[in-house]
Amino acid sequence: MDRRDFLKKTITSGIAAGSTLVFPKMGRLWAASQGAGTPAWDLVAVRGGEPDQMFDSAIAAMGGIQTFVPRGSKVLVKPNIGWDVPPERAGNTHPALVKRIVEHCLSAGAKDVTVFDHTCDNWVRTYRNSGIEKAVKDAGGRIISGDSKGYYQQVDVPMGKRLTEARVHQALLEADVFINVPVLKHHSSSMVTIGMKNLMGVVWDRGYWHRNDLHQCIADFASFRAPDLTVVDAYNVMTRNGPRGVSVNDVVSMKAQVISTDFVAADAAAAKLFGTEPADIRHIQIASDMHLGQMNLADLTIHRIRL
């Protein structure tokens, strides 16, 4: 037995029986079945567990962390770290995920992990209240101010409409590897915050984007540097009155995580969880229509995971 078909047949063994879901909306992602033969996973899709306990198993689906992060490499891990609420808001990304990440890169032998976000609040009282600075020092990751211009650099987006330009960390410009981890939840002008409009956190000017087209915008930036790994991160699920939200009736229990490669794939999936079709968001069709990714989960191998 190879270690394709020991991986399925281990994975295969931990999907609970009949897969009924506990949340109707997430039914639709859940509906179809990985076809038999398949061979490799373009998406895994897991529900039932903790944050971390389903990275494990999400990211032991697609091989292991050292499959994407390189002994010596430096990794950047960009969560949604955007508002100053407690994780039981749902603002941002469950820090229990994000440490379970820069742990796992750290064990793969990264040299440096590092995690930031520009955020909407004030930057200290965001990085703590979100629960996310403890949880990356904890792991023995770095986490790094996005607060100040000095730190972007100009670069062009050469297949960018209307965002043909954009001044971008530099901790992404110097990144070997670059996982994103944003949260999924409902968002007044986007409809929904998934992972590339979480990539407006590792931009200067994020008014411009508002200002111009905020999807075409969304998807142009996402044709500057795709993501590694793209892990969407839904336990919790803000499902109005986002970006912020207003308490934590704002917030349903979906226990559930996307992990992909492919960064268009894993917000057509999320978008389904939400309770939307992925071409009923503007920036997810032009990602397509641009072909940075697959939206049509029909083409894609998903595995489902329930712990």
Contents of the next structure:
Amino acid sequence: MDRRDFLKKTITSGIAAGSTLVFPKMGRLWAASQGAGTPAWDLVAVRGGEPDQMFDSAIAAMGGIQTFVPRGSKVLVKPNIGWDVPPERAGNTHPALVKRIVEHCLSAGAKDVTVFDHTCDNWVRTYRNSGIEKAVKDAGGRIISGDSKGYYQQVDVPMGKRLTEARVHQALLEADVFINVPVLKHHSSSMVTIGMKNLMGVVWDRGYWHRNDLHQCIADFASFRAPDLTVVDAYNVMTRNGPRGVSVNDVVSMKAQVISTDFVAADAAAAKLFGTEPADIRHIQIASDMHLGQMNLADLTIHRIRL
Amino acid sequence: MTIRHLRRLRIWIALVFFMLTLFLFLDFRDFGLRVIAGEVLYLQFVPSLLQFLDNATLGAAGFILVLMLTLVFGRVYCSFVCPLGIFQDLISRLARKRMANPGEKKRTSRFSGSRPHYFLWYAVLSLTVLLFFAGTGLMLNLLDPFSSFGRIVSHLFRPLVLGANNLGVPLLEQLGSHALYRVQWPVFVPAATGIALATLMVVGWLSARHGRLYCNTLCPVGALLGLFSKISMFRIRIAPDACDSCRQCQRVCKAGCIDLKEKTVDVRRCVACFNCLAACPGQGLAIQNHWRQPARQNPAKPGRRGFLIGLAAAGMGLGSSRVDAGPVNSADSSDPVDPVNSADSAVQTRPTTIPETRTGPISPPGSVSVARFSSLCTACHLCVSVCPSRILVPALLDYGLSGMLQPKMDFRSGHCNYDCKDCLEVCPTGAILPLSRENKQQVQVGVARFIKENCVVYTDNTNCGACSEHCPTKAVDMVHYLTLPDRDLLIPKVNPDICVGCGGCEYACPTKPYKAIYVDGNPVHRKAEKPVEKAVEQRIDTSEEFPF
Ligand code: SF4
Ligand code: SF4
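I've shown you the form predicted alone. Could you give me the structure of the form predicted together with the partner chain?
Every component of the complex follows; first up is the chain already shown.
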């Protein structure tokens, strides 16, 4: 039995065992996990566990990773790896979560799982010190550079009002499945960084966004390619001095996670966790007005899990 | 070991020094040799001398060791340690091969004895020394062999290596390997590349045609060490009785210092390569201890005379141009890859109108002050090569004429990584001191200044905040500015006390052509206050219900 099979077995059986305890509606769950396609819920929120455990239960509730990742597919996992800070500073997505997602994808038979970010600090150090490079390698995924313009190709943003074109990393253009894994944190100008804001890391020229109505550009770009799944890491949350943070004193332990196929919904729920109204985050409001997703959480089927 | 083997020994040691030094400059993937940069470069003469002048410690005494070695063995530095010297040996070796191969007339004789050029040599040395004490290291910077070599590698070879790497990436990717990754080009500074190219051409031509003529006519280090080797202990000597003037030694002497008519070796020009010892078919050459039995040598008069003339020439009103950090010409370094300002990004709504007013250049953290930095740096560009953020670039005239090519911080291509101290760790002259990480993080090399009228928030009434985003200390904070029907606007506010001058804000600020926030250099670096950290923090109760 090779490593991948082993992983797959362990994870699947773990989910089966865990989910019997957690979910009463087993029938619905297994039905969903067998035939790939529609997830069981619009949104799943988890609270109280470690990042990897929370993902295990959240994705199980969604019907298993195979709902999103077909065999033989190319997957792009896009965490936030913006800053050269250690995991406890919560400037980047938690490495344990990234690792688990990569493992799940590979266990579902993904051909190739790629991870990158266009970092703000020096990318080699940022990849290393965030712990994400090691996490990805340990899980069997591939971590690639986003640090050269040569990797980015010009694309049109069809629904863009201010952002009509952008240079996008080829890894996204080549991916069959796109899993967005932002960390929830404070942000000095977009108020919060969640899923849509995390997409700034797949383009080359971020300056243009800042120069041309940041919030509008964030929403515009979300229309280019919706992530197939958004996993918001709210395990450690930077509540001020974002997006880089000054010290661990900026961070609270929230031990939460939100996953959804609707990135606007995921951002809205995460904004609530952060303590703001989704409508107060202008890019969420704009995205909603552009019908890119549902920011009204009352209209969604939400599964809440406590661990 | 017989003296014949000394040549082999020299070649091996030289290759080790050369490869290590070369790799320090070329290692764009940071394979970790950098941690022993201090050891590798310990013996580099001029850097060590400068470091010692600034702070006399054992760790900076490499040049004393070189002098002592010279007193014992002659100019071994030039053949064993000096990267430019070893590089010349490589060139003349290649050139000889090429000349020997293509059917042109067979060159039986490679080198021949030549006359010394003491006047020029000592004039260069005197001028260098005098100008240095008069306050300008310009001559030293341009002629120090280590620094010249560094610039040649940084500005000519390194781009080739990066280019080859970047060409290799797609090829390997076709084969399914991701062992290589694309890297960004170094910042192109025409003056630095031009001077490196000129040096390479002079050195290359001289060494291809005349062996070590550069070392014996233009190199101030060679001239100085030549004076020491004049009184050295072990010297190569021709045994007049055993020598039958077959000229084998002269043919391999790249310094041209063997005079077979007089049966003498000009020990000042001898670079201790030991080629002759290996070449002599008989017993014509020996190494003699001159301290035990002083041998007769003709006292090379022209040398002394030239030296004095040189001194006089240099003394005559050659004033200094010192560090008076004049206004910075913002157009003197161009950056081909600028993610924020790249020419192909869409045109912004309105160009900014107020120019930044910089009062001086920004010297790297650890350099204490612009004046100190400028007096110690020899522009070897090792820091430029290793800076992972590519923000150290050779200055043109920012530090004054005498500081030409010395690196300054330029935030057009990036910002100084808060946790990084690579340049502090590699500088061989001590111009950039090796501070602890904590100390480095409190060095204020400059201060951010905000021009409100250029800021997007002011001109466009939209949020931007790129500056604050990049600030590691939150010295730029976003504060309430204006409430519009659909949004609250935040505008930057700088707290100069905790700003370290890292340039994060300037680099990220997207306005063009002038930035709305920029860093102005501190002529003397200051100590930034630590950002205040409120210790109390509300802990979120994880047993709480979901807020949705
Ligand atoms: S230069 Fe000062 S204000 Fe600007 S990012 Fe650096 S520390 Fe912050
Ligand atoms: S980055 Fe420049 S334009 Fe943007 S808020 Fe800061 S100063 Fe203003």
